[in-house]
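One chain follows as structure tokens, the form predicted alone.
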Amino acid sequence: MSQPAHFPELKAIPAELKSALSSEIIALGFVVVENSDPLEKSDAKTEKEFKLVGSTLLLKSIAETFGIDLLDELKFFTPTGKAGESFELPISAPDTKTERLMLVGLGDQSIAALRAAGATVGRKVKGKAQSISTFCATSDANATAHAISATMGAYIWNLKSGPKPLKPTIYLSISTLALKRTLAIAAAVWRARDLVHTPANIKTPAWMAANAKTVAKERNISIKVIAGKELAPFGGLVAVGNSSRKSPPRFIEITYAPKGSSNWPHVVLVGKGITFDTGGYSMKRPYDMMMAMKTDMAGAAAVLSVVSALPELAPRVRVTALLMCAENAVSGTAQRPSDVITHFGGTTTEVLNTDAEGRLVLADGLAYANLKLKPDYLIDVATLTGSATLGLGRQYAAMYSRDDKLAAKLHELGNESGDRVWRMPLINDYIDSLESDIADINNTADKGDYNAGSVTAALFLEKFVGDRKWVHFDIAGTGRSEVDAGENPKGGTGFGVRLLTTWISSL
């Protein structure tokens, strides 16, 4: 399949001297133990011990080959040991292309620390024609997870006429089967940061059908899109889509089937996929919250890009992704407040406010799937509510489950993966939120006063999906970084094509 623009060269390492003397730059991991004397008294002065990670061997031919004392050299920078942290020395042998070699801390050596590590050492080559091999992991898993942290330090997108990002290879300490997990995920995640970043004049709902299709095209699985008159079901995409002309609804499906697939659990993904806004009559206030609302279809560029890295994953899953694409503008075709649309399946809901537009598109998605498709497990994804931010942050999606055992193991795989997740309470006192005098709910669930207002679109969701193992992701917070450091550039972040991924290889 082809690599996203830009995307680093990934190669594993086979012969660890001979390809490390091969690149410009070597990354070696370290780590500082504050270690006293325990017979000494409980006060008694800390003294920093630095270690350095890899193999004896590669650690012994790179002294003697640059002719210096590592952990000397260390010393000299009096680093701190966070994960991340890095020091560089200018060297230089006969017969080596090395240039530099750079050391980076590991902190505590967890996978988060790992991630950390690698997003620095991606950092380093990003944009450039450099080679670098990095040391910084001892096992295929810890390798995969610094890796993919490596490819997304590197990441780097604009439509600058200027010459164009060049593209760094990264040599890795890590398997061929662990590479090649690596490249299926880290591509992935670029895809969906390169549609989230997209601006809004090119990426319409046809726009994200033609790439869709081009995702089922190389990866030979199926894709459908419904588009027009044959939309009329879907009532709530229909009310927000048919706000712009230009731009109309596409509802695209898109499956990861493969021979023999039938009896396998059957995953269903949603994803909210407004590609651009302005939230329609009840515009957003101040209008510069707008800049950033091309990236309103992060949940929908997610689902997309987990199912292009199926095929190389090859999980024993059957996966069909929805993604619901909209624009939400404002003109004479737009819905009002006070409008009542009919979603798929029949529910209908009183519009009291048109910025709260993405449930309406993943109710008809949310109910196809539980009427049509019948899946073992429904997961939507959605930066749906700025209310989920107030007490996780950027750094945690809040998750929305009745199932506990399932809840449970998203949390797990959330932390391993990196894409973390906080389960957060579907609240039953707050249901009648949703009441509605002319309408069977309505959507902004504002009756009642509850201030909880990412709880409530969690329990609006909840009325389209049936008796399924349902997961809400609300990903308003951690879908967009507002800075560029460590893993993540200023914009798209693609998250949830980690945890899904993984979380889909493990059923």
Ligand code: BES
Second form
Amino acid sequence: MSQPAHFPELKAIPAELKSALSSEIIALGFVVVENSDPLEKSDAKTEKEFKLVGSTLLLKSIAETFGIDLLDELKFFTPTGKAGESFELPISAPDTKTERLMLVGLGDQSIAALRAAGATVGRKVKGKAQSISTFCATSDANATAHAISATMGAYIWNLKSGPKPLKPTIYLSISTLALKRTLAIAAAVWRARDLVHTPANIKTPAWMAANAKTVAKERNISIKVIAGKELAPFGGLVAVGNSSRKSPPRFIEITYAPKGSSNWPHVVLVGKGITFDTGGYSMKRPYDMMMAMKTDMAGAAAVLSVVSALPELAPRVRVTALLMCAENAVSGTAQRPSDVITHFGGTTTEVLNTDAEGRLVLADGLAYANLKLKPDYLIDVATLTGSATLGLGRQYAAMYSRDDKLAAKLHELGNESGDRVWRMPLINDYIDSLESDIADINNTADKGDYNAGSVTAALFLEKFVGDRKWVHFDIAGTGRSEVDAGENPKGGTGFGVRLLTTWISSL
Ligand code: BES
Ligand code: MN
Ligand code: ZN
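Switching conditions: you have the form predicted alone, so give me the form predicted together with the ligand.
Full complex below, order starting with the chain above.
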């Protein structure tokens, strides 16, 4: 299987010294231990105590081989024990390649802490031809999360003309099955990030379609792309996308349905694929707001990447991804505020604000899924509203659903996978804010003064989902990171890939 460019080499190794000595860096985890002796506790000056995590045999042989008292050395750094903090020791011994030991804080050793530690490990070798062995995680579930985060931390992307970034090697103390899962999911996160980072002059809707075709061919999954006159039934996609003559819209349908899958549950994922969002005539102001808008297709990138991972993960679930790709430009063919458009299935929308374009393209995708594909689950992923970021910041995506059980499950898997989501309410009282005098619905909340942009956007989408089990993820905050830190680079995060692959595998 082909990996994105510069994707690290990942290898499974046993937790023993022999296998670690072929790497330049060895990462070991440590934790702060509470002093449980009541007599010592009464002493105000009790020092913090630390404990190294992992196989006693491995720890012992490292100490012996390199003639080093790890705990003593660690104390010298006055660590806090916080997950992801790290300290380095130069070490050497005859006939070994290893030259550094990295001691990594594991916090409370929760899965979230193991992810933070993983990001630190990956960042250490990012863009370098170096190798690191990590022994931070002890259970297989933790090891998978740790390994995926390590691979995420090593992410690098640029279009510089100089030498290309180098490929690191990450040795993981993990089962071969867990390694396979890690490879599939981490490569999918990289793929999504690559798509998000690509600038809009390259990443036209046609380019997105070509990319999806490559994925489909590689993975032996089926694909259908609709362009030009045949797009007519998709009124929202056409109205938004015809604003750009140079980069006209594409509807992309990619389906994972192996032989014998006809009676498996069917999931349809709809992704917002706005390759650049100027706002159209309702232009984004201040213009700084426009700078990040090449990332407005992060939903489409996520759902495509999820499907790309399925042949390896092999869930007994049929999955169709619909990528609603269009550029929202300003031109003589752009839509006007006050236009009325007809979506797939016939619902009409009065376009009050051309910057609320994501919901227009999603409406066609959701209606197509509901009416034509009749899925058991209908999920959309979209960088839909600035309000979602105002409400929840950049660590949690906003989740909307009428289905309590499904929402609870996705919330739980969000914490487990690292793509955290918070359920928001579909407030019926706000539905009337979308009433239009001349069409079935307005594309923005014009009436009432509810100030709940992410909620009213979700209520707009709900009009197109029929009676399906539907979930909407507003990833405007989580799809892009403003800082290069932890698991995320500055730019596209690949949010949604871990959550959706984990959820689909659980069905
Ligand atoms: N793509 C934007 C939402 C967005 C904003 C994503 C900032 C990421 C960062 C979306 O198309 C948009 O413009 N939404 C408007 C809706 C409004 C006009 C009702 C918004 O949130 O301001
Ligand atoms: Mn917009
Ligand atoms: Zn947008």
